[in-house]
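Take a look at this single chain in structure tokens; it is the form predicted alone.
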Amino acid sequence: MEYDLTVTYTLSKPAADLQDFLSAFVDDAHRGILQKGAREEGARITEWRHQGDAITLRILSRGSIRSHQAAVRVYKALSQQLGQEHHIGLRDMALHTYRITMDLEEEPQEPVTIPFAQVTMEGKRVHLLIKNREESFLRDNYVDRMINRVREKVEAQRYAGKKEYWELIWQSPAKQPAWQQDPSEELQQRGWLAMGTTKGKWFYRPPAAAILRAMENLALEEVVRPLGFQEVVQPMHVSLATWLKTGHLEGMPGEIYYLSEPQTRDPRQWERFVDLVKITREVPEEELQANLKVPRAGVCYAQCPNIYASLAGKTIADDSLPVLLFDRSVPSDRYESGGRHGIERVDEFHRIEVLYIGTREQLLDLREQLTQRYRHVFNHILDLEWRMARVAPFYLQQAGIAGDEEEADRGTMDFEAWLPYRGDREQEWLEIQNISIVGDKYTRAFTIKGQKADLWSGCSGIGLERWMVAFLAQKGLDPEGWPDGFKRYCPSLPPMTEFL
């Protein structure tokens, strides 16, 4: 890595010639602040000049103290010494030009762009050119994150299109399905299910709603409550600040339903909008948008972020571990641009989010308990043909997740069911359940601490539509043919309204 930064420090007032002062300051800096903590060589000031109320330095680095870090160190020391010797302060510092050269392990497959910098590539060598940025750009460490972002984008090119790591753990015997029909299509034909008035959402009429609620009660009584999980009720809205901490805002910004508050409730501000509605009988979109604030929140994508946010900054007593919580109060909304199908791939779905926080050992034990409860449900109550696999993104496998013991404890187990209406038993499986342990990713992000213990966390989202479609795809819509275990939760279906 090579860093070449030209930075200007603005004085609180113009000063006389500072050449002697700067010469001595630079010599001291090379022996002190620009070398302190360096694993090998530190940073160096190769040029400096003073004119009026500005001092401009050129800082080069090929070592562990990067030029932008060195510039912040210089600011502090320069401010202190100028005050002591010349009774002058510093108002601010500004980046004039910053050239960064980095070498990659592999040559990028296509050009990469990032904000704030011009990026050029020569084989495995990447050059970043940054110009005219304010003090906060240096202090807030944008540069390191820009460098990491370039590496991430190049790495993403390398693994684009490669499959996730998937390892089969267990598979049930093959079972004869009751039929070969698509349950979502049949539910619609019977009128039990109707399209919602917005994209990718469904209206469940009484028979379908009874099946969905039976799945919910089954999950609560057979999995959630026997393991001691306690219910919470949370808001449907999630702040963007929360998603910034969880990574959703950078990981899937194109899948979030964003929320905009009105600019005001003042009827005078909405008068033109109302006039247009009454006159045109249409929604005046431009006028509406002009009356809305910039989004600062979104609709629930998954329930766990708000649960973590509710615990932010808390220190949990060791006697309260593990913390076992669940939420079933809000649906999850995810924008699907395509690929929607029936009730298993939708923009809005219902689930029970199970979240756990504890020590590594507690979570590993809980994962085993959850696994046994799900086995019981899928084998003895729903009587499904299903399988269980350990999964991880392909790049994590390459990074050693399958070999390192502690890393192997993190990750996800998927539970998948065969969908007979799709045909091929070798390929047509639907993920209906998972169990994840994410280590200290979220406890660290939200500063959730243990009294003495180091805390990990994880979650297990029970997707009620997924359970429902897997069951109906294999067992059909006739309650008489359903397994006795499920009949205890749904012995019969309510009558359907007759439409003329």
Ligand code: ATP
The other form holds:
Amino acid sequence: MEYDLTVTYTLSKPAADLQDFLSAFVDDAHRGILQKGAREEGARITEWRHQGDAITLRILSRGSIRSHQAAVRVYKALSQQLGQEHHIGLRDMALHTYRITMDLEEEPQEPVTIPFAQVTMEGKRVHLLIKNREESFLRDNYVDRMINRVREKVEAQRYAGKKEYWELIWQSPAKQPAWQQDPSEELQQRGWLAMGTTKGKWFYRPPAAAILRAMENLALEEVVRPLGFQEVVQPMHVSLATWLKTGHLEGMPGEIYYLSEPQTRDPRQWERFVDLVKITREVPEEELQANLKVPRAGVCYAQCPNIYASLAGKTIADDSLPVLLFDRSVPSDRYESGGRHGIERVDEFHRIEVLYIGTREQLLDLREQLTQRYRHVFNHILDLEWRMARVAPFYLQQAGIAGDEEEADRGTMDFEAWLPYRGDREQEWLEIQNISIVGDKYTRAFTIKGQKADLWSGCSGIGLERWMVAFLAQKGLDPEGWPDGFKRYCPSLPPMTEFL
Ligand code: ATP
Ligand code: ZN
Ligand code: MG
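Show the form predicted in complex with the named molecule, please, the one above being the form predicted alone.
What follows is the entire complex, opening with the chain shown before.
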């Protein structure tokens, strides 16, 4: 790494000759603030210039004390010494030019771009050129994050198109399916299910609603309540600030349904909008847009972020561990775009999400118990052909799974079911739910602490549509043919209105 920064410090007033002062300051700095804490050679000021109310320095570094970090240290020392010796203050500092050279492990496959810098590449070497930025740019460590982002983007090129890591853990025996139809199609034929008026949302008429709710009761009675999870009710809106902490905002910004508040509820502001509605009988889109604020929130994507947000900053008593909560109050909305299909991949779905916070040992134990409960449901109540697999996004593969023991404790287990209507028993499996342990990622992001213990957390999302579609795809729509275990939860279906 090479950091070459030209930074300008603005004085509170013009100063006379500072040459002697500066050369003494630079000598001092080299021995002191620019060396302090450095593993090897620290940062060095190689040029300095003073004119009127401006001091300009060139700070070079090989990375032990990065030049922008050095510039902040210099600011503090300079303002102290100028104050003492010349009764002059510092008004601000600004980045004039910053050239960073970094070496990558592998040659990028394509050029990358990044905000705030011009990026040029030669082989494994990358140059960033940054110009004319304000003080906060240096103080807030943008540069470090830009460097990480460049590495991340180059890495991502290698994994583009590769599938996620997947390792089979357990598989049920094959089971004879009752039929080979797509249940979503048949549900629509019968009128039990109707398309909503916006993308990827369904209207469940009573028979279909009864099946979905039976799945919910089953999950509550056989999994959630026996393990001691307690119910919460949460807002449907999630602030973007919360997703900034969980990582959803950088992870899946294109899947979020954003929410806008009105600019105002003052009828005068909405007068033209109402006039246009009344006259044209259409939605005046431009006028609407003008009356909306920029989104600060979105519709729930998964229930866990709001639960973490509700616990932010709390210290949890040892006696209360593990914290076991679940939510079934809000649906999850995701913009699935091209991937939508039937009720199994929709833009709005219903999940019970259970969330656990505790010590590592508590969570490992809990994962075991959850797995046993799910196993019981799929084997003895729904009687599914299903399997369990350990999964990881491709980029985590090297870091995780095969890594150290703690690393192996984290991670996600997917539960999948075969969809006979799609054919190929080798290929056509659908994730119906998962169990994750995320280590201290979220407890740290939301500053959730234990009295002594370091807290880990995780969640398990039970997709009710997914349970329903897997069950119906394998067992058919005729309640007579359903396994007894499920009949207990859905003894009969309500009659359907006849449409003429
Ligand atoms: P996929 O890879 O299928 O898109 P995902 O990794 O996005 O799934 P998670 O965010 O892990 O899914 O969500 C957990 C559970 O939520 C899934 O196991 C599934 O039951 C349910 N789920 C996720 N997306 C959908 C969807 N679009 N429609 C219905 N259920 C869904
Ligand atoms: Zn979650
Ligand atoms: Mg998805």
